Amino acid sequence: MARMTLDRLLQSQGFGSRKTCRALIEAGAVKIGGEIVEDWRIEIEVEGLAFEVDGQPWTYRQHVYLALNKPAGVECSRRPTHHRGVLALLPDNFTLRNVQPVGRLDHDTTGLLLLSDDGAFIHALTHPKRHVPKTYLATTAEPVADTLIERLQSGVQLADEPAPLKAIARRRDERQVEIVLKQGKYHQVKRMLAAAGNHCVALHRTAIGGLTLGSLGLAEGEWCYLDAERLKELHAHD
């Protein structure tokens, strides 16, 4: 099993530089098995290790995979410009270990957002060839007509696209339509609705692949870790 010194372990989990981590350890802020450990030089088996820092419990994770119920008015950027950044909703450790959004939601779009520090995972979910479906619930300015559903399903032409784009579309309410996309074009849902003759006034992402926001039980602004079983749900559509 992998082993590392305690200062390197804390650094890998986003507690700061090695100097900062050594200071935490020497100050008695770190507990393992309920006992304070003040020697940063000791080597520890890291797999599944449970520990505490300043009384807060943590478990060692080589990579983190997170789901967040994103509220409106939040930018999916590590360097936000006009609104609060999404990483402000998470513990500081995740920023320090380079966690980033898996794809983006517009600042006014709400719902399921994934974040990770695993570059291969991010690439696999965002690469255009993977075609991981994403499900949205759009609220429209005008009632959802049969012709709107037909246009979305047969394909609408966007100004900068070489061919019409199609979506799976279902009416959910008089002014709500569920839209499933396998592409990830800029403002795609909003632009497709406009091209099909309506206008999007609110947009909420409910699922990525087979992973649904409802099954996670997250209130707006809340986040959780995704375990191996939850990660499998992302590919349940395959």
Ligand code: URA
Contents of the next structure:
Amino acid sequence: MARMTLDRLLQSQGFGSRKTCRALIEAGAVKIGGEIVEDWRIEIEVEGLAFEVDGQPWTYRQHVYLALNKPAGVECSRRPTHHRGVLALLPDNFTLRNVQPVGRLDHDTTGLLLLSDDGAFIHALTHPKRHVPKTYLATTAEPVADTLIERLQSGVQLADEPAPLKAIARRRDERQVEIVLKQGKYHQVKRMLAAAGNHCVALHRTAIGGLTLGSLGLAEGEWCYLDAERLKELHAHD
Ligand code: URA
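Form predicted together with this ligand structure, per the form predicted on its own context:
Below, the chain from earlier opens the complete complex, with every other chain and molecule after it.
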């Protein structure tokens, strides 16, 4: 059980500095149980606490785990250079509480992206030894030939890699191939397709581990919280 003063609570949830949070509270912007609370000194039990800020409902969360259906034209970087940053698609609170993408998708890749402010979670999922499989649907410039599938499955050599990289590959349509990777090298799908004799014209991530984008029902640009049950699906993939 964790208790904290109301100003600390708001700060922990990304509503700004202690000073900003105290000002919000004193201005009457914060409600708990439908009642305005103007005293930031009160100590409250925070676990599962529901509250409102400026009429918006929130629930206290020690950490947040989010899934986003990433649109094209969005960079997965905290300091985007050429396109909108992915954090611009989320409420400002998440930036203030240091939410970050879990790994990266290229600016033109769409689909499932996880974000979190839990460093241990991010590390565990992005660590090269963890091998959480990622599933992509790639649209190709040329028809998906049997030899393409065979090359991807048996391994293709990429420049700068010490050994050939393998993928699970299945033809989905004349110009669509599903690719499952256990590593996350730079531009890996696009480079593997090029090295195997085709060219990727569009790329969409459909799943991470056993968590599928389809099961979340998110429209492009939409996000949702992932609860403990959903997080388990990330490791339910074998
Ligand atoms: N592989 C790529 O080439 N791009 C991505 O965004 C993800 C995997």
